[in-house]
Structures are given as structure tokens and as C-alpha cells.
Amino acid sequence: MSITYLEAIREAQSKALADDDNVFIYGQDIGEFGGAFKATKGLIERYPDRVRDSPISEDAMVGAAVGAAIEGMRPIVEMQFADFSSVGFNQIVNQAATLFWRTQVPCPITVRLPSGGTPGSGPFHSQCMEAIYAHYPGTVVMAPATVEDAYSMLLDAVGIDDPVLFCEHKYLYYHLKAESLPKRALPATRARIARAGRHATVVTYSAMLHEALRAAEGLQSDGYEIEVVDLRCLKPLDIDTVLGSVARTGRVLALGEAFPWGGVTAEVISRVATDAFHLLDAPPARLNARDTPIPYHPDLWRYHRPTASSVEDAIRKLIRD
């Protein structure tokens, strides 16, 4: 029996609630309705006092979670869409992220951000907000790309004493399945080598991992062995794993679905250029979504974001340089 990425998130929340009475879930329509994507479906029946519907105010949701964390609770806040978290931006970056540094009181909140695009979602329900939150000291930013990581990393997130932005990709909710949930897992802040190779490295995360793996598979018929690094956690960034891969291949492409300006891929390229310039056989490259609002039409959306085909093209150019 297989389990989906979304079901893994639901099971992780259920386990967190079962294991610790201080955990509760707070968000819009997460109770009887089960959440916008049904990530909390059925949990209110098992934990009626700890699955709470919130007002339609992301600012109030995060503020209440910060207050609860000060009192020893470990809230999980569900945003209906990552885009809407900007309404709670002040609470996240000026309250949650700074709390420990101002007061020595930890702020163990987990904010779940349904991120990224799906066909027809358009500019208000498709954004990737991870780089914005990673900019601020005091936050942890996770972006699981597999069913197994969606489960294990969410459990790790709830156990961390710092505020965690948990960027779960909506496109993966039902498109990704695994045979079972993991009993053991790599620490959430470690990157992993998703595919070994020797001709070039692709550094990526979230849904783009699967585009990178498909591109690597397509290039194999041409004799190219492409290494793929799944970052998993974006803040802190496991740059050692990235640099180790670049040392093996001599070429790097940073790949992300987010807008290019000031993003995770820009940070990866900056760190590689600074710390591993001597290891490079070609200029480092990156590939992101186009620097425009995200289109509604499914065909335009597919053109807007990187795909396996465009990743293949970028890798071929990188190897030829």
C-alpha cells in the first residue's frame, strides 16, 4: 500500500500530536473541513482540543502561535497558501525569528507553507517564498522533495526550538508516492546526493528535484553522468555536501522554481564561486522560473517554470562551456 506526500504530512502531524501534548495545530478551516488540501483531515476527531480553526488573519495566526510558544507550546501553523504568509510576515521575521535573541526564550513554531505552482493556480497561489524567509537570522527553512522527507523532516521541524518555515510543494501532494514511511532518516539539515555522477552537478530542492532527475536520466543516453544534490534544508544550507559534489564534477547548475532575483540558487552560486572557484571547469550556472508573475494558463505555466527539457538544455550548455 503506497502513501502520498500529502498523507505523509498528515501522518507526521498525527504522530507529533500523539507524542507531545504541547503540540497543537492552528489554521484556517483545518478542523472539520480538514484544511484546504486535507492535510489535517480526521485529526480533529482524534485530538479535538488541539486542532483549532483560526480567524482569517495570518498575522493573528502567527502572533497567537508565538505567544503559545512563549508559554511552552509547540504550535504547527498551516497557511492555506505560502503566498498568504506575507500577511503574517511581520510576526514571522520580527517576532518569531528574533525572540530567542531578545529574550533567551525559544520560539518552537512550525509554519507550514503549501508552496509552488500547479496548473491554473496563477500568481496568487503559486509562489515559492523560501528565499524571503531564509534571508532572516533565526529561522530554519525546509523544503522536502520526497514522501519520506515530508514525514521525517516535519517531525524534526516540530522538535526544533527555532521557528521553522516548512515549504511543502503542492504539486507533489498527490503526484508523489512511496511504499512506506521511514523508520530512520537523514538529519533534516543535511543535503543528500540523490543521484551520483561525474560530468556535472545539479543542486536543487523541492519539486525541481524530480525535474533534475528526469533530465539526468535523459542525458544518460548521451553518455553524461549527472550528479544531483537535494538540498532538503535551505537555512541552514549544507554547503559542504554541495562543494563535495562540485569537487567531483567540476561543473554546477543551481536549479529552483522560485523567481531568480536574490533566491536560493543565487546563494548557492555565490557560495560555490567564493569557496570553490578553483574546483570549477566552467562558469557556474543557474536556472529558475521566469522573472514575471506566474501565469494562469497551464501551457504558459509549464513554460514559465523549469522542466526536465529546459534543465537538459542548461546542462548540455554547461558541459559544452
The other form holds:
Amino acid sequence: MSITYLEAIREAQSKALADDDNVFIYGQDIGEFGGAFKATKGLIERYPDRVRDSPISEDAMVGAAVGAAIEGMRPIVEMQFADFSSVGFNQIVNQAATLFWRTQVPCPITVRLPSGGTPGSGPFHSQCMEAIYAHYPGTVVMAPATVEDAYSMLLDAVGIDDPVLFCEHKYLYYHLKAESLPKRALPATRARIARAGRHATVVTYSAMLHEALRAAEGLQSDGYEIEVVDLRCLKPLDIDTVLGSVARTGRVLALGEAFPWGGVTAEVISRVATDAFHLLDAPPARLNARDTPIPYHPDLWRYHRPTASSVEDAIRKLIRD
Amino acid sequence: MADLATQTVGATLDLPSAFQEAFRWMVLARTFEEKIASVYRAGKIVGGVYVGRGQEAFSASLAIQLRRGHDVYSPLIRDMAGRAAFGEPVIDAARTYMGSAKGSTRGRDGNIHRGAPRDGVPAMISHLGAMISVVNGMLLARRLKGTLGDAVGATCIGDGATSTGAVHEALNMASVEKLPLVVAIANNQFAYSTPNSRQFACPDLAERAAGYGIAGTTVDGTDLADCLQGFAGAIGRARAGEGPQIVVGNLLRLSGHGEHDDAAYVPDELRASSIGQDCLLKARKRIVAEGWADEAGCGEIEGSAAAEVESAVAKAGAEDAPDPYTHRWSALSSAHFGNHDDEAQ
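Right, the form predicted alone is done, so what does the form predicted together with its partner chain look like?
Let us now look at the entire complex, which starts with that chain.
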């Protein structure tokens, strides 16, 4: 048997609903229709009250989730696309993320953000929103890169007593498969060494992990051993694992699919440069998407986001420096 | 003048008794806010002070008909009277204004941002219209858990907030879910300095209810009896399962937006019109006219409110301020996450 990244997300939600009557899912088209990506397919049949279609009202969806959390429930909000969470931005960053700070009442909500680009999706169905939400105090931001993590981290997200922005990557939904779901997992807030090496470290997350691993594979024939760190959770950031890797390699490339201005890769570089400047043998490097909206045409899209080939070029430059 | 006893769907209002009880909360609110405003003018309150002068009847009329521990009440900026009527101790309000470490926000937020979410009183954020969907969620959660019973969720907005997308989304959602929601819209004629004519173009905000498939009524916000009866009907219908309700109160804000604002933009004609009447003075006159209390009786209510307010403000003012050195500087409730991030900084 094999299971996809998308099926892992569905299975995690199914288990969360089965394990705790306080869990419910709220989102557009998630009931009978099973969701735009079928992440909730079949769940309404088993949980007719706790899998609820919402109006197209991202602000009110998140506000209602906060209200339900005050009453002790653990809602999962499905945004149809991460891009549309901008409409619910106020409730996420000002209501959900400040609730505990202001009132000492925890806010255990999970907002699922189908993120990232796929060919032909264009400017408004491709965005990576993780940096925006990580910027605000009071949030936890996760970005699983594997089928196993999609499952175990989503279960962790639902169990955490704080608002979790769960950035699941649409490109991985169908492409990524595993043999089975994990029985045990690394804690959600720990980074993972996805590939061991000694000449340079690539720090990345989500779909870019797979571009980084392909690039590392390509460089092996030239004798370069590239270490790849999968951050998994972006906030809190497991900087210790990153610094441990940089201590071994002396070189770091921070890689992300999001827009280049600020963001997760900038945060990683900033932490490495301030905490471990003495470990560096070369200036730290960054690779992100271009600073334009995400293009529709696949030929443009492939040149907008980093790919294994552009990652390989960036690593070669980093090693030469 | 409204009838003294009115039978409404699902609720009976004992008007003389409700009128007198509401009057007490109105007096307390007015007394407290006048005290807080004077402390503010003396420079002893940091940040803003926003009062509900002129809106006390509308505010108290809603909250007095709700039950703490059973219903949800999400007050807004001008609801000191409603907060008190719903059981908020004056000392809680005083502590928040005075920045006491013992206040419900412990100095993390001030003035009207206090609340007790687990007691059914969410703490408002400043973004207008944002609390309605939170009340929706509280009601929905109770329905899913099977604990809703005949509870209602009530919240308050002003004329300005009706222009936000958040209000539209939340009212529509409440109607789709047929939630027992009561939204009080205090139309105090101005959103900060913006008059109704630049805020909306429909003749009456209550007419908007039809667009959501819900009920909408309008009351004279300066008239305590009319407010009590309007809310009795709306709350009764919501409790009886008839879905969301809008109650619009027409009144005038008898203050600036905040105490920093002299409200020079309010025309004198409006102040002199029937909408500019002081609901508190009007209610007091009626109490005396009905013979429910004489001058001395009203004076007793006012004196006891003054004593309670003086004592609470003095006590809160003498309490310690929050200590930045021992403060827990983490926004997460998951302690191990917060600590982890602290170390990394």
C-alpha cells in the first residue's frame, strides 16, 4: 500500500475527529464535496455535525474558530487556498494570536493553508504565507515536507494549545507518496537532518526540500557532500539544529519558495550571522522566488521559483566563495 | 411611553422592576466613567478613555436581560453600563484603566479591552465588527457540544462598524447557522467624526436585517423603556429559536469619541433635538413621575454608586503596576515553545 501527502492530511483529520469530540472542521466546500482538493473527502459521512461547510467568509470563519476555542473546542479551519487567508488575516493575527496574551485563555485553533505553486495556478492560487503569520507573536507555523510529517505534524497542530498555521504544500499533495503512516515521529518543533554532508548546509522546508535533495544528489558526482536541513516547524524555529549543521559545514544556503523580501530565509540567515558568525567560512546565501507576483505560464513559473538546477548553481557559488 | 408590561415571544418583561434595575447600572456606569475621565484629565491614566455617555440605557437594557453563566455577552467600547449589568465588578474596570497588575489583562491591554472569556465575556479587539463572529463560534461550539439550551449570544457595535466586511460576514454566517445571536447597533450618529450621511446610504440600519433573512427592529435609544422592550422582544425571539436579531438604537454620543476629542463636529441642532436627550436624566424623571422612587431615593442610588466608584478607583490606583522584569514575555500558552524561542533570541 502507499499513501499520498494529501491522504495523510485526510487521515490525520479523520484520527483527530475520532479521538476528540471537541475537534471540528470548518471550511468552504469541505462537506459533501470533500474539499477543493478532497482533503476532507468522506469525513462528513462519519461526522455530519463536525465537518461543516462555511460561507465564503474567511474573516468570520477564523473569528468563529476563536469563539469555539474559547468554549474549549479545537477547530480546524480549511482555507481553500493559502492565498485567501489574507481575507481572514485580521482575525488570525489580532484575535487568535493575541487571545492568550490578553486573557490567559488558550486558543487551540489550526488553520490549514494549502500553499505554494503548481504549474498554471497563477498569482492568487500559489502563495506561501508562512512569513506573514510567523511575523506576529502568538502563532506557531508549520510547513511539513514529507508524507509522514504531514500526518504527524497535523495531529500535533490540533493538539497544541496555540494557533497553528499549517502550511501544507499543494505540489506535494499527489506527487509525494510513502509506504505507510508513521507510528512515532520527531516532535513537531524539531528540525531534521534530511541528508548528511560536510561541504555546505542547505536550510529549507516544504516543497523546496525536494529541490534541495535533488540538487545535493546532482552535486555528489562532483564529490560535494551537501547537508540538507528540513526545518519542519518555522515558528518556533529550531535554530540549534541549523547551527549544529553549520558548525559541521561552515557554509549555509537558506532556501524557500516564498517571496524574497524578509521572510523565513532572511530569519535563518539573520540568526546564523548573529549567533554563529565565527562558524562561517563564506558569506551566507539565500535563494527565494523572484520579487514579482507568481506567474501563470508554466515556463515563467519554473523561472520564478527555485528549482533543483538553480539550487545547484547557488550551492556551487557558495562552495567557491 | 411604552406599556408597563409587555408580553413578547418567549420572554416576559416586568418593566417597572427592569427599569429600576437598569437605572442603577446606568447611574453606576455614568458615575464611574465621569470619575475615570477626571482621573484621565489629571494625567493619571495612560492611553485613551472612551465613555458611553448617552448610551447607558441602550447598553444596560440588553445586558440586564442576559444571564451570566448562561448567555454570551460581548461588549464594545461604550458598554460600561452593560458590563456592570452583566456582572462585571467595578474593581475590574478600575484596575484595567489604572494599569493595575491585578487587572484581568495584567497591564497587557487597557481601558475597554478587558473581558472574562470563560465566563461568556470575550475581550474585544479594536478592529470593529470582529467580535460578532467570535460570538457565533461560541454559540456554534455550545450547539455542537449539546450545551446551548436556550442561551443567546449578544454583542454590540456602532453605526461605523456596520460598514465593515467583518460585520457582513458574521451576520450572514449567523443567519446560515440560524444562531441565537442578538446584535445591538448603537447608532450614535458619528463614527469618530464621520456622520451617518458619509457612513451609509440606507434609510434605517435595521432594514439591513432583511438582506440577511433575519429580524431587525429600531428603538429610541434615549428611552429606557423602549430599549428594554426592544431587547426583550429580540432576546425572546432568539431564545425561542427564531435566529439572529438586530436591534438598532437611535441616540447621540454625549461625549467625544474619546476624552481627547471635544466633538466640535456635532451640530448644535442635533444636540438640541430629541435624539440628543440624556437617557439617564430621562429615566430618572420617569422613575420619579411613576412614583417608583422619590428624589431622596434616586439620591441614595447616586450616592451609593459614587462611594463604590471612589473606593474601587482608589484601591486600583494604589495597587502595583506590572513589573517588566518578572513579566512572562511569551505570547504562547505552550510554555516549552515560548521558552525555546526566548533562548534563540
